[in-house]
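A lone chain, given as structure tokens: the form predicted alone.
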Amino acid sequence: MAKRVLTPLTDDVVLSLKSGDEVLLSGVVYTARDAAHKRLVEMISKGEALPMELKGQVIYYVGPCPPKPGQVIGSAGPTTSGRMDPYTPILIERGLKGMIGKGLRKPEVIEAMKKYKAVYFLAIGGLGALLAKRIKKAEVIAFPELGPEAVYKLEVEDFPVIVGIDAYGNDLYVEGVNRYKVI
């Protein structure tokens, strides 16, 4: 059964989610890919207010596909998480608590996650069209020169996830693999 969880995330919840379990986010989540990420850490590391406060915050590493006519946003399906990989410590440690994106995380960012108490979800890649539908709300609040890359904020109802690394350094990736690794 797939846990409801609502944003912005607390250290309380995302110390009980484990790695595997199915979650049903809702709120906001913000979207950044690279290019975005890159801007976000020059301007922290300028010492410039960031577009969103990132306490607490989800980012998804999406680039959605422009809307047609009636909906809300266009295909936002997620893209590879180890392109934001070099800019995400520094996020996690200015109290970001969770990301969504796809694939595996180089061991800094666990390490981040572990320290500052964080999680990485997973979304199925090949599924943006029906992942679109659980946005309800989508607005550009940066870099929107970006295009597609620009920084959204979305808002979400039981936006389906699974916790792909914990606060805890478990790793659905290197679990999945170990428990059907052939002796």
The other form holds:
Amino acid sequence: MAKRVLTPLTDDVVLSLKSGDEVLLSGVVYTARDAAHKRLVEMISKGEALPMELKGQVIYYVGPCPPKPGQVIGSAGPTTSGRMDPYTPILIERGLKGMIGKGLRKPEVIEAMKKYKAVYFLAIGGLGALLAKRIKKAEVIAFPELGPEAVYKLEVEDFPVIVGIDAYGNDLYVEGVNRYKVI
Amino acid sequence: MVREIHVDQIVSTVEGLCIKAANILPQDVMEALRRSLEREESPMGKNIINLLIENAQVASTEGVPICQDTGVTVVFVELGQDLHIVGGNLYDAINEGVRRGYINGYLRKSVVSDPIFDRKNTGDNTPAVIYTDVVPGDRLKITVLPKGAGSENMGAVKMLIPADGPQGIKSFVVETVKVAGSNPCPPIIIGVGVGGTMEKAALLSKRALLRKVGEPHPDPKIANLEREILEEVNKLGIGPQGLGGRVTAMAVHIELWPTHIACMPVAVTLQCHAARHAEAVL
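Having seen the form predicted alone, can you show the form predicted in complex with its partner chain?
Expanding to the full complex; the earlier chain stays at the top.
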């Protein structure tokens, strides 16, 4: 049975989530991938104001397709999270509470998640057509010149994710693979 | 008389192929996904494969991309030597077709012009990566393979030596898949190129993805090696989306080329479950 979770996330909610939990997320999430992460971290290092408040927020690693007429957004599944690893700890330190993506994370990201209480959600890669249907609003709020890499403010409803790595450092990838590996 | 083809026909064909490839998963890939359901033991893995099948059906019915990563556009061209192209240049026509396909098809534009410094999006997914073979006849065969980065980033090339033998190839492929883990969106298809030179092996590994999923190599020795590698890879336990399971890969396709007496180059291209391609013959 999936847990329903609303964004922004509080520490209590983050700490209640365990790796392997199925979650339906609703509320605002922000998109950002490689180029946007680079800019956000540059802005932080220069002491500039960010285009969105990070405290309690969730970032979805996605570069969506453009919407067809009548669509809110085009196909919008997760991209590989590991490419964001060099930038993630500093965002977590600044209050980021959740990330949605796919794939492995580096130990320094997991350490930051434990220290500052954040959670890493997995969405299924290659499920873009179905996931787009759970996005009810989409608006570019920063870096429009980056095209698909712009920062969007999304409103999602019952967006299906799995807790991949929880705030205690439990990693579903490690647990899952250990269960089935033969060599 | 030499047969002629106007570039306009090439432009519109490539436009259509880009959209078709992004939205419609080939039948053989759908069947491979269904077959993998029978082998998967993990409940979560089965659930994921079912969702992937549903997603592909929705994409095809609604005419939307299967995955938002509609890739860098790899185009394989077989140009008949007796065909005369009129009205413009072949490569300009292909790129114009890509541009129209990605704009008119609402596909994501994922190409940056300068790979090192500016990394500025070209805005229309051009230029395509084009490979041309000149072949007998007067036809033009165009195959469009949109290659997503999640899987492309996990590919690898290694210059093995003859003494490494088939075991060396096996170990290298298994290691590459192991390191890739969940990143290339398993269940994957593994293209392996062996022989030639470094870049030839890499190209063979990409072309290997065009083979019907799971169709064995015609040489029984190679078909056997494909089977053995697949078996080893599926012992890794990576499973659908890397969350654990029996089906890490749906197929291994090996393509060969003669090589130097001192060489045995091996390249591995990993392909996500959305193994998209579309072709046309003009």
